[in-house]
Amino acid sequence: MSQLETPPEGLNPLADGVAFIDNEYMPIAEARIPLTDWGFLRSDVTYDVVAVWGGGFFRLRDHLDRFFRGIGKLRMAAPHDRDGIAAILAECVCRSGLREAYVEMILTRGTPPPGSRDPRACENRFYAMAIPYVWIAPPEKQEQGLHMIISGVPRIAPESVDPTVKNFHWGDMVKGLFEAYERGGETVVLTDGKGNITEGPGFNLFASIGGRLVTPAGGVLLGITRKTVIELAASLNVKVDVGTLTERELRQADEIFISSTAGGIMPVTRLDDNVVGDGGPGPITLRLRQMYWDAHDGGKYVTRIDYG
(Lines of atoms letter the chains of each structure in order from A and count residues from 1; the text may use other names and numbers.)
(Lines give C-alpha, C1' and ligand atoms only; values in the text may rest on other atoms or scores of the structure.)
Protein backbone atom coordinates (compact mmCIF):
# COMPACT_ATOMS: atom_id res chain seq x y z
CA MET A 1 0.00 0.00 0.00
CA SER A 2 1.40 3.41 -0.97
CA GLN A 3 1.51 6.26 1.53
CA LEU A 4 -0.92 8.05 -0.77
CA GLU A 5 -3.57 5.35 -0.53
CA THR A 6 -6.19 5.50 2.19
CA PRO A 7 -5.75 2.63 4.67
CA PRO A 8 -8.68 0.85 6.30
CA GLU A 9 -9.95 2.74 9.30
CA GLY A 10 -7.70 2.36 12.33
CA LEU A 11 -4.84 0.71 10.37
CA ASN A 12 -1.46 2.40 10.16
CA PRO A 13 -0.26 2.02 6.55
CA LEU A 14 3.32 1.92 7.86
CA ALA A 15 2.77 -0.85 10.42
CA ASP A 16 4.69 -3.33 8.24
CA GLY A 17 7.76 -1.15 8.57
CA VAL A 18 9.43 2.12 7.64
CA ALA A 19 12.67 2.72 5.73
CA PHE A 20 14.95 5.75 5.55
CA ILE A 21 16.65 6.13 2.18
CA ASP A 22 18.13 9.26 0.56
CA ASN A 23 16.90 11.35 3.49
CA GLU A 24 13.29 10.25 2.97
CA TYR A 25 11.01 8.00 5.01
CA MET A 26 8.91 5.48 3.11
CA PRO A 27 6.94 2.23 3.56
CA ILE A 28 9.31 -0.73 3.85
CA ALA A 29 7.72 -2.34 0.78
CA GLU A 30 8.84 0.62 -1.33
CA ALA A 31 12.44 0.66 -0.09
CA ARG A 32 15.10 0.30 -2.80
CA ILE A 33 18.86 0.70 -3.10
CA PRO A 34 20.91 1.19 -6.29
CA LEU A 35 22.08 -2.04 -7.93
CA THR A 36 25.51 -0.45 -8.30
CA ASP A 37 25.94 0.11 -4.55
CA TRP A 38 28.97 -1.89 -3.42
CA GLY A 39 27.09 -2.83 -0.28
CA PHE A 40 24.99 -5.00 -2.58
CA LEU A 41 27.56 -5.93 -5.22
CA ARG A 42 30.51 -6.65 -2.90
CA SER A 43 29.02 -6.97 0.58
CA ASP A 44 31.13 -3.89 1.39
CA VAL A 45 28.94 -2.81 4.26
CA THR A 46 28.49 -2.75 7.99
CA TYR A 47 25.26 -2.63 9.93
CA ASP A 48 23.76 -2.99 13.37
CA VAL A 49 20.38 -3.99 14.76
CA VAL A 50 18.83 -2.63 17.94
CA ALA A 51 15.59 -3.99 19.38
CA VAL A 52 12.61 -1.97 20.49
CA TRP A 53 10.55 -3.65 23.20
CA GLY A 54 7.60 -2.09 24.98
CA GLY A 55 8.25 1.20 23.23
CA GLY A 56 11.91 1.51 24.21
CA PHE A 57 15.26 0.87 22.54
CA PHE A 58 17.34 -1.74 24.38
CA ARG A 59 21.00 -0.74 24.78
CA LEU A 60 20.87 1.79 21.95
CA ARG A 61 24.15 3.45 23.01
CA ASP A 62 25.99 0.13 22.86
CA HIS A 63 24.68 -0.60 19.39
CA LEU A 64 25.70 2.85 18.17
CA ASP A 65 29.15 2.38 19.70
CA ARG A 66 29.62 -0.90 17.84
CA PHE A 67 28.25 0.54 14.60
CA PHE A 68 30.69 3.43 14.63
CA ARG A 69 33.61 1.16 15.54
CA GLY A 70 32.78 -0.96 12.49
CA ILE A 71 32.55 2.12 10.28
CA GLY A 72 36.01 3.17 11.41
CA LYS A 73 37.52 -0.27 10.79
CA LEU A 74 36.12 -0.28 7.25
CA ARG A 75 37.48 3.22 6.58
CA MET A 76 34.06 4.65 5.93
CA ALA A 77 32.42 7.86 7.08
CA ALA A 78 28.80 8.17 8.19
CA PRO A 79 26.83 11.13 6.81
CA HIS A 80 25.09 11.52 10.19
CA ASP A 81 26.51 11.69 13.69
CA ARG A 82 25.39 9.48 16.58
CA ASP A 83 22.58 11.79 17.65
CA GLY A 84 21.41 12.13 14.07
CA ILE A 85 21.28 8.38 13.55
CA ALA A 86 19.51 7.85 16.87
CA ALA A 87 16.91 10.41 15.78
CA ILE A 88 16.43 8.71 12.40
CA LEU A 89 15.94 5.31 14.05
CA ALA A 90 13.43 6.76 16.50
CA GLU A 91 11.55 8.46 13.67
CA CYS A 92 11.33 5.16 11.74
CA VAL A 93 9.84 3.51 14.81
CA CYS A 94 7.47 6.41 15.51
CA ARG A 95 6.10 6.43 11.98
CA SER A 96 5.56 2.69 12.06
CA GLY A 97 3.83 2.85 15.44
CA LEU A 98 5.57 -0.41 16.39
CA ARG A 99 6.11 -1.05 20.11
CA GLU A 100 8.18 -4.19 19.41
CA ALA A 101 10.52 -3.69 16.50
CA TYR A 102 13.72 -4.80 14.81
CA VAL A 103 15.55 -1.60 13.90
CA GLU A 104 18.49 -1.67 11.54
CA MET A 105 21.12 0.92 10.62
CA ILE A 106 23.30 0.26 7.56
CA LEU A 107 26.29 1.99 6.00
CA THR A 108 27.46 0.84 2.59
CA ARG A 109 30.53 1.74 0.58
CA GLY A 110 28.18 3.29 -1.95
CA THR A 111 28.70 3.73 -5.67
CA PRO A 112 32.00 4.88 -7.22
CA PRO A 113 32.26 7.35 -10.10
CA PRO A 114 31.73 5.72 -13.51
CA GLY A 115 34.68 3.57 -14.47
CA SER A 116 36.34 3.69 -11.05
CA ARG A 117 37.17 0.68 -8.89
CA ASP A 118 38.74 2.72 -6.11
CA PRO A 119 36.86 2.34 -2.79
CA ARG A 120 38.23 5.72 -1.68
CA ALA A 121 36.20 7.38 -4.45
CA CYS A 122 32.87 6.02 -3.21
CA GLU A 123 30.36 8.16 -1.37
CA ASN A 124 29.22 6.07 1.58
CA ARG A 125 25.47 5.68 1.91
CA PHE A 126 23.35 5.37 5.06
CA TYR A 127 20.09 3.43 5.25
CA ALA A 128 17.78 2.57 8.14
CA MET A 129 14.60 0.63 8.74
CA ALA A 130 12.18 -0.44 11.44
CA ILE A 131 10.14 -3.62 10.96
CA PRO A 132 8.14 -5.85 13.33
CA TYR A 133 10.34 -7.68 15.84
CA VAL A 134 12.21 -10.69 14.43
CA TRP A 135 12.72 -13.93 16.39
CA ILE A 136 15.37 -16.58 15.78
CA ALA A 137 13.19 -18.83 17.94
CA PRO A 138 9.77 -17.58 19.10
CA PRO A 139 8.78 -17.94 22.77
CA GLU A 140 6.68 -21.05 22.19
CA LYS A 141 9.65 -22.78 20.54
CA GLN A 142 11.92 -21.72 23.39
CA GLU A 143 9.80 -23.68 25.83
CA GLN A 144 11.18 -26.92 24.39
CA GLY A 145 14.50 -25.60 23.09
CA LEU A 146 16.31 -25.70 19.78
CA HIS A 147 17.94 -28.58 17.95
CA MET A 148 21.41 -27.39 16.96
CA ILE A 149 23.92 -28.98 14.62
CA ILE A 150 27.69 -28.48 14.81
CA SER A 151 28.57 -27.84 11.19
CA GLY A 152 31.46 -29.23 9.23
CA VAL A 153 31.67 -25.86 7.48
CA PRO A 154 34.43 -23.73 9.04
CA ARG A 155 33.75 -20.10 9.89
CA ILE A 156 35.36 -17.51 7.62
CA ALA A 157 38.78 -16.80 9.12
CA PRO A 158 38.88 -13.59 11.18
CA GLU A 159 42.10 -12.69 9.38
CA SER A 160 40.01 -12.41 6.21
CA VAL A 161 36.74 -10.94 7.49
CA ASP A 162 36.74 -9.28 10.92
CA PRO A 163 33.77 -10.83 12.77
CA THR A 164 33.71 -7.92 15.24
CA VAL A 165 32.53 -5.71 12.35
CA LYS A 166 28.92 -6.73 11.81
CA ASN A 167 28.72 -7.81 8.18
CA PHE A 168 26.75 -9.60 5.48
CA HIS A 169 29.40 -12.27 4.73
CA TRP A 170 27.03 -15.14 5.47
CA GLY A 171 28.05 -17.65 2.81
CA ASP A 172 29.50 -20.00 5.44
CA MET A 173 26.48 -19.55 7.71
CA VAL A 174 23.97 -20.28 4.96
CA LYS A 175 25.92 -23.36 3.87
CA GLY A 176 25.94 -24.51 7.49
CA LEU A 177 22.19 -23.94 7.83
CA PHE A 178 21.46 -26.15 4.84
CA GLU A 179 23.63 -28.83 6.41
CA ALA A 180 21.66 -28.51 9.65
CA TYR A 181 18.31 -28.79 7.88
CA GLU A 182 19.47 -31.85 5.97
CA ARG A 183 20.48 -33.46 9.29
CA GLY A 184 17.16 -32.69 10.97
CA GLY A 185 18.34 -29.66 12.94
CA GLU A 186 16.88 -26.20 13.29
CA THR A 187 20.00 -24.09 13.58
CA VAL A 188 23.75 -24.40 13.37
CA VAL A 189 26.99 -23.37 15.02
CA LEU A 190 30.31 -23.25 13.15
CA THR A 191 33.83 -24.06 14.32
CA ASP A 192 37.09 -22.41 13.34
CA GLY A 193 38.08 -25.56 11.47
CA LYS A 194 40.39 -26.55 14.34
CA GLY A 195 37.79 -27.95 16.73
CA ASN A 196 36.89 -24.69 18.47
CA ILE A 197 33.35 -23.32 18.55
CA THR A 198 32.73 -19.84 17.11
CA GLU A 199 29.17 -18.60 16.45
CA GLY A 200 25.99 -19.25 14.50
CA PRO A 201 23.87 -17.25 12.05
CA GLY A 202 23.07 -14.12 14.01
CA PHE A 203 23.93 -15.37 17.49
CA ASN A 204 26.61 -16.04 20.08
CA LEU A 205 26.71 -19.26 22.08
CA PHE A 206 27.12 -20.07 25.79
CA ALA A 207 27.70 -23.43 27.46
CA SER A 208 27.18 -24.20 31.13
CA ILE A 209 29.93 -26.56 32.27
CA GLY A 210 30.24 -27.48 35.94
CA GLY A 211 28.38 -24.39 37.13
CA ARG A 212 30.32 -21.87 35.04
CA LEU A 213 29.47 -20.35 31.68
CA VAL A 214 31.86 -20.50 28.75
CA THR A 215 31.53 -18.41 25.59
CA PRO A 216 34.00 -18.19 22.68
CA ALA A 217 36.33 -15.21 22.65
CA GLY A 218 37.62 -15.42 19.08
CA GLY A 219 36.03 -15.62 15.66
CA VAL A 220 32.79 -14.05 16.89
CA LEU A 221 30.81 -10.84 16.88
CA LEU A 222 31.00 -9.12 20.25
CA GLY A 223 27.24 -9.32 20.69
CA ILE A 224 25.33 -6.79 22.75
CA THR A 225 23.08 -9.56 24.07
CA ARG A 226 26.24 -11.56 24.81
CA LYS A 227 27.50 -8.57 26.80
CA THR A 228 24.20 -8.43 28.67
CA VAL A 229 24.42 -12.13 29.54
CA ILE A 230 27.91 -11.63 30.98
CA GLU A 231 26.70 -8.71 33.10
CA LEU A 232 23.59 -10.53 34.33
CA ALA A 233 25.60 -13.67 35.15
CA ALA A 234 28.00 -11.57 37.22
CA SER A 235 25.05 -10.27 39.26
CA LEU A 236 24.20 -13.91 40.05
CA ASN A 237 27.83 -14.69 40.93
CA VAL A 238 27.97 -17.12 38.02
CA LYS A 239 31.50 -17.24 36.62
CA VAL A 240 31.80 -16.57 32.88
CA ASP A 241 34.90 -17.69 31.00
CA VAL A 242 35.37 -15.77 27.76
CA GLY A 243 37.90 -17.92 25.99
CA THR A 244 38.19 -21.15 24.05
CA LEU A 245 35.24 -23.54 23.86
CA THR A 246 36.08 -26.78 22.11
CA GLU A 247 33.62 -28.94 20.25
CA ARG A 248 34.32 -31.71 22.76
CA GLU A 249 33.52 -29.41 25.72
CA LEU A 250 30.31 -28.26 24.08
CA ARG A 251 29.16 -31.86 23.70
CA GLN A 252 29.65 -32.37 27.44
CA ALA A 253 27.81 -29.19 28.51
CA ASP A 254 25.06 -29.29 31.13
CA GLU A 255 23.21 -26.46 29.37
CA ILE A 256 23.58 -24.62 26.07
CA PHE A 257 21.93 -21.40 25.00
CA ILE A 258 22.33 -18.82 22.28
CA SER A 259 22.07 -15.05 22.57
CA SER A 260 20.90 -12.51 20.01
CA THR A 261 19.04 -9.24 19.62
CA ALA A 262 16.60 -11.34 17.57
CA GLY A 263 15.14 -13.34 20.44
CA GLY A 264 17.27 -12.71 23.52
CA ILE A 265 18.46 -15.82 25.38
CA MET A 266 17.28 -19.04 23.74
CA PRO A 267 17.87 -22.59 25.01
CA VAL A 268 19.40 -25.40 22.97
CA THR A 269 18.20 -28.80 24.17
CA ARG A 270 19.53 -31.06 21.44
CA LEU A 271 23.02 -31.03 19.93
CA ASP A 272 23.44 -33.16 16.83
CA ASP A 273 21.92 -36.53 17.83
CA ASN A 274 22.26 -36.03 21.60
CA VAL A 275 20.05 -34.52 24.29
CA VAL A 276 21.57 -31.65 26.25
CA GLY A 277 21.23 -32.06 30.02
CA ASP A 278 17.84 -33.53 30.89
CA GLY A 279 16.36 -32.53 27.53
CA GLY A 280 14.71 -29.29 28.64
CA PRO A 281 15.84 -25.69 29.13
CA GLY A 282 18.22 -25.62 32.10
CA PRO A 283 17.92 -23.54 35.29
CA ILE A 284 20.73 -21.09 34.49
CA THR A 285 19.32 -20.51 31.01
CA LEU A 286 15.80 -19.92 32.34
CA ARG A 287 17.00 -17.57 35.09
CA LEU A 288 19.08 -15.47 32.72
CA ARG A 289 16.32 -15.40 30.13
CA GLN A 290 13.86 -14.04 32.70
CA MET A 291 16.35 -11.44 33.90
CA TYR A 292 17.07 -10.41 30.32
CA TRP A 293 13.44 -9.69 29.53
CA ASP A 294 12.88 -8.05 32.92
CA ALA A 295 15.66 -5.63 32.02
CA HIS A 296 13.53 -4.38 29.11
CA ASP A 297 10.98 -2.89 31.52
CA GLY A 298 13.16 0.13 32.28
CA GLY A 299 16.40 1.25 33.86
CA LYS A 300 19.85 1.86 32.48
CA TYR A 301 19.47 -0.27 29.36
CA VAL A 302 16.28 1.33 28.00
CA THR A 303 15.87 4.49 25.91
CA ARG A 304 12.19 5.38 25.72
CA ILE A 305 10.71 6.50 22.41
CA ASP A 306 8.40 9.49 22.19
CA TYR A 307 5.62 8.42 19.85
CA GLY A 308 4.10 11.88 19.92
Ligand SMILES: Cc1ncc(COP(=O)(O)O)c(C=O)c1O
Second form
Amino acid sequence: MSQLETPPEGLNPLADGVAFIDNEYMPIAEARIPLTDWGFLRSDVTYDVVAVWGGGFFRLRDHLDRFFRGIGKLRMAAPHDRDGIAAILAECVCRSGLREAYVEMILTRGTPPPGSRDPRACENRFYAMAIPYVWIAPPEKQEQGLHMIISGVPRIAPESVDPTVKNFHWGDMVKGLFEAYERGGETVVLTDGKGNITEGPGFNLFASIGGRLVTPAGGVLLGITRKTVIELAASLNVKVDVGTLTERELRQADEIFISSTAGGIMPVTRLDDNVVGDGGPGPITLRLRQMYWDAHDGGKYVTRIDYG
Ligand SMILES: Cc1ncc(COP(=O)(O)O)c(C=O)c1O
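Follow the form predicted alone with the form predicted in complex with the ligand, if you could.
Every chain and every other molecule in the complex is listed next, the one we just looked at coming first.
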Protein backbone atom coordinates (compact mmCIF):
# COMPACT_ATOMS: atom_id res chain seq x y z
CA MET A 1 0.00 0.00 0.00
CA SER A 2 1.38 3.43 -0.87
CA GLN A 3 1.96 5.80 2.03
CA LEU A 4 -0.58 8.19 0.55
CA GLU A 5 -3.42 5.74 0.93
CA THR A 6 -5.13 5.60 4.27
CA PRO A 7 -4.86 2.13 5.82
CA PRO A 8 -8.11 0.49 6.93
CA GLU A 9 -8.98 1.45 10.47
CA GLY A 10 -7.15 -0.54 13.11
CA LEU A 11 -4.40 -1.71 10.74
CA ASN A 12 -0.90 -0.56 11.55
CA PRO A 13 0.46 1.02 8.33
CA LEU A 14 3.85 -0.47 9.26
CA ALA A 15 2.56 -4.06 9.57
CA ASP A 16 4.27 -5.00 6.28
CA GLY A 17 7.56 -4.29 7.95
CA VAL A 18 9.96 -1.63 9.16
CA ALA A 19 13.51 -0.94 8.00
CA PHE A 20 16.36 0.92 9.65
CA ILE A 21 18.76 2.67 7.28
CA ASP A 22 21.08 5.62 7.98
CA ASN A 23 19.78 5.94 11.52
CA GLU A 24 16.18 6.27 10.39
CA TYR A 25 13.19 3.96 10.65
CA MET A 26 10.89 3.71 7.64
CA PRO A 27 8.17 1.52 6.12
CA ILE A 28 9.75 -1.49 4.43
CA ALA A 29 8.38 -0.41 1.03
CA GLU A 30 10.44 2.78 1.27
CA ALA A 31 13.73 1.09 2.18
CA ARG A 32 16.52 1.85 -0.32
CA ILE A 33 20.22 1.02 -0.38
CA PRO A 34 22.87 2.96 -2.30
CA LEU A 35 23.64 1.28 -5.64
CA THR A 36 27.37 1.65 -5.00
CA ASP A 37 27.36 -0.34 -1.73
CA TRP A 38 29.67 -3.38 -2.14
CA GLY A 39 27.19 -5.41 -0.14
CA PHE A 40 25.07 -5.26 -3.28
CA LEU A 41 27.77 -5.04 -5.98
CA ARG A 42 30.12 -7.70 -4.57
CA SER A 43 28.20 -9.72 -2.00
CA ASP A 44 30.68 -8.20 0.44
CA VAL A 45 28.37 -8.48 3.40
CA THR A 46 27.33 -10.54 6.37
CA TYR A 47 23.92 -10.76 8.00
CA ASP A 48 21.87 -12.63 10.52
CA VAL A 49 18.19 -13.37 11.02
CA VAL A 50 16.50 -13.79 14.37
CA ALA A 51 12.86 -14.79 14.74
CA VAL A 52 10.27 -13.09 16.88
CA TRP A 53 7.55 -15.44 18.06
CA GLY A 54 4.68 -14.49 20.37
CA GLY A 55 6.29 -11.10 20.94
CA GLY A 56 9.73 -12.38 21.98
CA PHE A 57 13.09 -12.80 20.22
CA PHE A 58 14.25 -16.42 20.07
CA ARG A 59 17.93 -16.86 20.99
CA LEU A 60 18.80 -13.24 20.28
CA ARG A 61 22.17 -13.49 22.04
CA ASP A 62 23.25 -16.43 19.87
CA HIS A 63 22.32 -14.57 16.70
CA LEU A 64 24.22 -11.47 17.81
CA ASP A 65 27.25 -13.61 18.72
CA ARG A 66 27.29 -15.20 15.26
CA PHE A 67 26.77 -11.83 13.54
CA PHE A 68 29.73 -10.27 15.39
CA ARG A 69 31.92 -13.33 14.72
CA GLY A 70 31.17 -12.97 10.99
CA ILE A 71 31.90 -9.24 11.07
CA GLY A 72 35.29 -9.96 12.62
CA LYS A 73 36.13 -12.64 10.05
CA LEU A 74 35.31 -10.24 7.21
CA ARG A 75 37.47 -7.53 8.83
CA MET A 76 34.58 -5.18 9.14
CA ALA A 77 33.43 -3.06 12.08
CA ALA A 78 29.83 -2.38 13.09
CA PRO A 79 28.84 1.19 13.89
CA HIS A 80 26.75 -0.07 16.84
CA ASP A 81 27.58 -2.44 19.67
CA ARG A 82 25.51 -5.49 20.59
CA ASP A 83 23.14 -3.60 22.88
CA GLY A 84 22.73 -0.90 20.26
CA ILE A 85 21.83 -3.46 17.60
CA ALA A 86 19.47 -5.29 19.95
CA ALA A 87 17.71 -1.98 20.64
CA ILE A 88 17.41 -1.17 16.90
CA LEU A 89 15.96 -4.61 16.15
CA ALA A 90 13.47 -4.29 19.00
CA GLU A 91 12.46 -0.84 17.74
CA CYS A 92 11.86 -2.20 14.20
CA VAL A 93 9.64 -4.94 15.62
CA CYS A 94 7.88 -2.60 18.01
CA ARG A 95 7.02 -0.08 15.29
CA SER A 96 5.73 -2.84 13.01
CA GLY A 97 3.55 -4.20 15.81
CA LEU A 98 4.39 -7.71 14.54
CA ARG A 99 4.21 -10.51 17.13
CA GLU A 100 5.71 -13.03 14.69
CA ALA A 101 8.53 -11.54 12.66
CA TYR A 102 11.64 -12.25 10.61
CA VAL A 103 14.21 -9.79 11.83
CA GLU A 104 17.36 -9.21 9.83
CA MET A 105 20.57 -7.35 10.64
CA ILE A 106 23.03 -6.66 7.82
CA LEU A 107 26.52 -5.19 7.70
CA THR A 108 27.89 -4.34 4.27
CA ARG A 109 31.36 -3.28 3.23
CA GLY A 110 29.84 0.04 2.14
CA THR A 111 30.92 2.36 -0.67
CA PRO A 112 34.59 3.11 -1.41
CA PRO A 113 35.78 6.66 -2.01
CA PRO A 114 35.48 7.66 -5.70
CA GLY A 115 37.98 5.72 -7.83
CA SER A 116 39.12 3.43 -5.00
CA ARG A 117 38.92 -0.36 -5.12
CA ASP A 118 40.36 -0.83 -1.64
CA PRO A 119 37.97 -2.58 0.79
CA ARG A 120 39.88 -0.97 3.67
CA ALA A 121 38.76 2.45 2.47
CA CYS A 122 35.04 1.63 2.71
CA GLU A 123 32.88 2.74 5.58
CA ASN A 124 30.86 -0.30 6.63
CA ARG A 125 27.09 0.21 6.71
CA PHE A 126 24.49 -1.27 9.02
CA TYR A 127 20.92 -2.04 7.93
CA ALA A 128 18.08 -3.78 9.74
CA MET A 129 14.51 -4.78 9.10
CA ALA A 130 11.55 -6.57 10.65
CA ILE A 131 9.04 -8.17 8.29
CA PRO A 132 6.30 -10.76 8.83
CA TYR A 133 7.63 -14.21 9.74
CA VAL A 134 8.91 -16.25 6.76
CA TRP A 135 8.47 -20.05 6.46
CA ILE A 136 10.68 -22.22 4.22
CA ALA A 137 7.75 -24.65 4.43
CA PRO A 138 4.46 -23.44 5.98
CA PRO A 139 2.81 -25.58 8.69
CA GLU A 140 0.30 -27.13 6.20
CA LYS A 141 3.20 -28.28 4.01
CA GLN A 142 5.04 -29.63 7.03
CA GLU A 143 2.18 -32.02 7.77
CA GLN A 144 3.01 -33.78 4.53
CA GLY A 145 6.76 -33.11 4.50
CA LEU A 146 8.99 -31.73 1.79
CA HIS A 147 10.22 -33.35 -1.38
CA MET A 148 13.98 -32.77 -1.48
CA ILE A 149 16.45 -33.27 -4.31
CA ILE A 150 20.16 -33.95 -3.82
CA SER A 151 21.69 -31.48 -6.24
CA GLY A 152 24.42 -32.11 -8.75
CA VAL A 153 25.63 -28.58 -8.00
CA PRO A 154 28.37 -28.67 -5.35
CA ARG A 155 28.31 -26.13 -2.52
CA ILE A 156 30.85 -23.31 -2.97
CA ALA A 157 34.09 -24.59 -1.40
CA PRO A 158 34.49 -23.47 2.22
CA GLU A 159 38.09 -22.52 1.45
CA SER A 160 36.70 -19.92 -0.98
CA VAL A 161 33.68 -18.58 0.89
CA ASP A 162 33.51 -19.39 4.60
CA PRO A 163 30.02 -20.84 5.15
CA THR A 164 30.20 -20.06 8.88
CA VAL A 165 30.00 -16.38 7.96
CA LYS A 166 26.34 -15.98 7.02
CA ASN A 167 26.50 -14.67 3.48
CA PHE A 168 24.67 -13.80 0.27
CA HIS A 169 26.75 -16.10 -2.00
CA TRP A 170 23.65 -18.04 -3.03
CA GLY A 171 24.51 -18.74 -6.68
CA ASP A 172 24.98 -22.46 -5.99
CA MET A 173 21.79 -22.65 -3.91
CA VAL A 174 19.64 -20.92 -6.52
CA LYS A 175 21.07 -23.08 -9.31
CA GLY A 176 20.32 -26.13 -7.15
CA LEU A 177 16.76 -24.93 -6.49
CA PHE A 178 16.04 -24.64 -10.22
CA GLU A 179 17.44 -28.13 -10.69
CA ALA A 180 15.11 -29.36 -7.93
CA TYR A 181 12.05 -27.73 -9.52
CA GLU A 182 12.91 -29.27 -12.88
CA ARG A 183 13.15 -32.69 -11.23
CA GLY A 184 9.76 -32.30 -9.49
CA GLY A 185 11.18 -31.43 -6.06
CA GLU A 186 10.41 -28.54 -3.73
CA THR A 187 13.77 -27.97 -2.17
CA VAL A 188 17.38 -28.98 -2.50
CA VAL A 189 20.43 -30.00 -0.55
CA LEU A 190 23.95 -29.57 -1.90
CA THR A 191 26.94 -31.86 -1.47
CA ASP A 192 30.60 -30.88 -1.21
CA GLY A 193 31.16 -32.47 -4.64
CA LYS A 194 32.80 -35.48 -2.94
CA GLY A 195 29.66 -37.32 -1.86
CA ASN A 196 29.16 -35.56 1.49
CA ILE A 197 25.98 -33.66 2.33
CA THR A 198 26.33 -29.99 3.32
CA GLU A 199 23.25 -27.74 3.56
CA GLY A 200 20.47 -26.16 1.52
CA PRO A 201 19.03 -22.72 0.79
CA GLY A 202 18.55 -21.33 4.27
CA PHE A 203 18.75 -24.52 6.31
CA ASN A 204 20.86 -27.23 7.92
CA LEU A 205 19.96 -30.89 7.58
CA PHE A 206 19.61 -33.79 10.01
CA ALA A 207 19.16 -37.49 9.28
CA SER A 208 17.91 -40.03 11.78
CA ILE A 209 19.78 -43.28 11.23
CA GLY A 210 19.15 -46.24 13.51
CA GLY A 211 18.00 -44.04 16.40
CA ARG A 212 20.82 -41.49 16.32
CA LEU A 213 20.86 -38.13 14.56
CA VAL A 214 23.59 -37.13 12.14
CA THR A 215 24.29 -33.62 10.87
CA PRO A 216 27.24 -32.38 8.81
CA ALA A 217 30.04 -30.79 10.84
CA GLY A 218 31.72 -28.83 8.08
CA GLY A 219 30.90 -26.86 4.97
CA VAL A 220 27.83 -25.41 6.66
CA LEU A 221 26.56 -22.43 8.58
CA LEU A 222 26.52 -23.23 12.28
CA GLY A 223 22.77 -22.73 12.46
CA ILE A 224 21.17 -21.55 15.68
CA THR A 225 18.24 -23.89 15.03
CA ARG A 226 20.78 -26.70 14.49
CA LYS A 227 22.24 -25.82 17.89
CA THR A 228 18.75 -25.94 19.42
CA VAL A 229 18.12 -29.36 17.86
CA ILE A 230 21.39 -30.65 19.32
CA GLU A 231 20.44 -29.35 22.78
CA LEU A 232 16.87 -30.71 22.61
CA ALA A 233 18.09 -34.10 21.38
CA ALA A 234 20.54 -34.27 24.31
CA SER A 235 17.66 -33.66 26.72
CA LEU A 236 15.91 -36.68 25.16
CA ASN A 237 19.10 -38.77 25.34
CA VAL A 238 19.11 -39.04 21.56
CA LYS A 239 22.70 -39.26 20.34
CA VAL A 240 23.75 -36.64 17.80
CA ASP A 241 26.78 -37.21 15.60
CA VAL A 242 28.14 -33.95 14.24
CA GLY A 243 30.39 -35.35 11.56
CA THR A 244 30.15 -36.47 8.00
CA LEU A 245 26.90 -37.49 6.37
CA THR A 246 27.36 -39.11 3.00
CA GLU A 247 24.86 -38.98 0.20
CA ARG A 248 24.54 -42.76 0.46
CA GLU A 249 23.80 -42.59 4.24
CA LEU A 250 21.19 -39.92 3.62
CA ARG A 251 19.45 -42.15 1.09
CA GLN A 252 19.12 -44.84 3.78
CA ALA A 253 17.94 -42.55 6.58
CA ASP A 254 14.83 -43.42 8.61
CA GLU A 255 13.93 -39.74 8.95
CA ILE A 256 15.20 -36.48 7.49
CA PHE A 257 14.45 -32.94 8.60
CA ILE A 258 15.81 -29.48 7.95
CA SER A 259 16.37 -26.74 10.52
CA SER A 260 16.14 -23.00 10.08
CA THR A 261 15.09 -19.81 11.81
CA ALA A 262 12.66 -19.53 8.88
CA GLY A 263 10.30 -22.34 9.88
CA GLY A 264 12.03 -24.29 12.65
CA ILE A 265 12.23 -28.07 12.22
CA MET A 266 10.66 -29.19 8.94
CA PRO A 267 10.23 -32.83 7.82
CA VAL A 268 11.54 -34.13 4.50
CA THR A 269 9.48 -37.12 3.37
CA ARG A 270 10.70 -37.63 -0.19
CA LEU A 271 14.31 -37.68 -1.34
CA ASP A 272 14.79 -37.67 -5.10
CA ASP A 273 12.45 -40.44 -6.35
CA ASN A 274 12.11 -42.30 -3.04
CA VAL A 275 10.01 -41.94 0.08
CA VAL A 276 11.82 -41.45 3.37
CA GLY A 277 10.84 -43.97 6.08
CA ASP A 278 7.13 -44.68 5.81
CA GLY A 279 6.53 -41.54 3.73
CA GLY A 280 5.25 -39.28 6.53
CA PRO A 281 7.03 -37.09 9.12
CA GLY A 282 8.81 -39.45 11.52
CA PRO A 283 8.46 -39.68 15.34
CA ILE A 284 11.83 -38.12 16.25
CA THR A 285 11.20 -35.21 13.87
CA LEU A 286 7.73 -34.61 15.28
CA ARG A 287 8.91 -34.83 18.89
CA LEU A 288 11.74 -32.35 18.33
CA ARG A 289 9.49 -30.02 16.35
CA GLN A 290 6.98 -29.93 19.23
CA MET A 291 9.78 -29.26 21.75
CA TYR A 292 11.23 -26.56 19.51
CA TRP A 293 7.96 -24.61 19.39
CA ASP A 294 7.28 -25.20 23.09
CA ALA A 295 10.64 -23.55 23.81
CA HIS A 296 9.27 -20.34 22.24
CA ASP A 297 6.67 -19.94 25.00
CA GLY A 298 9.21 -18.59 27.47
CA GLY A 299 12.33 -19.50 29.36
CA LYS A 300 16.02 -19.15 28.70
CA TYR A 301 15.85 -18.68 24.92
CA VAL A 302 13.25 -15.91 24.85
CA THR A 303 13.82 -12.13 25.12
CA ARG A 304 10.45 -10.39 25.47
CA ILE A 305 9.85 -7.21 23.47
CA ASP A 306 8.26 -4.21 25.14
CA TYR A 307 5.68 -2.96 22.63
CA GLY A 308 4.98 0.07 24.81
C1 LIG B 1 23.03 -21.41 4.30
C2 LIG B 1 22.27 -21.55 5.56
N3 LIG B 1 22.44 -22.65 6.31
C4 LIG B 1 21.75 -22.81 7.47
C5 LIG B 1 20.85 -21.87 7.91
C6 LIG B 1 20.10 -22.10 9.21
O7 LIG B 1 20.58 -21.26 10.22
P8 LIG B 1 19.67 -20.80 11.44
O9 LIG B 1 19.16 -22.03 12.09
O10 LIG B 1 20.59 -20.03 12.30
O11 LIG B 1 18.56 -19.99 10.86
C12 LIG B 1 20.67 -20.70 7.17
C13 LIG B 1 19.73 -19.67 7.64
O14 LIG B 1 19.38 -18.76 6.93
C15 LIG B 1 21.40 -20.52 5.97
O16 LIG B 1 21.26 -19.42 5.23
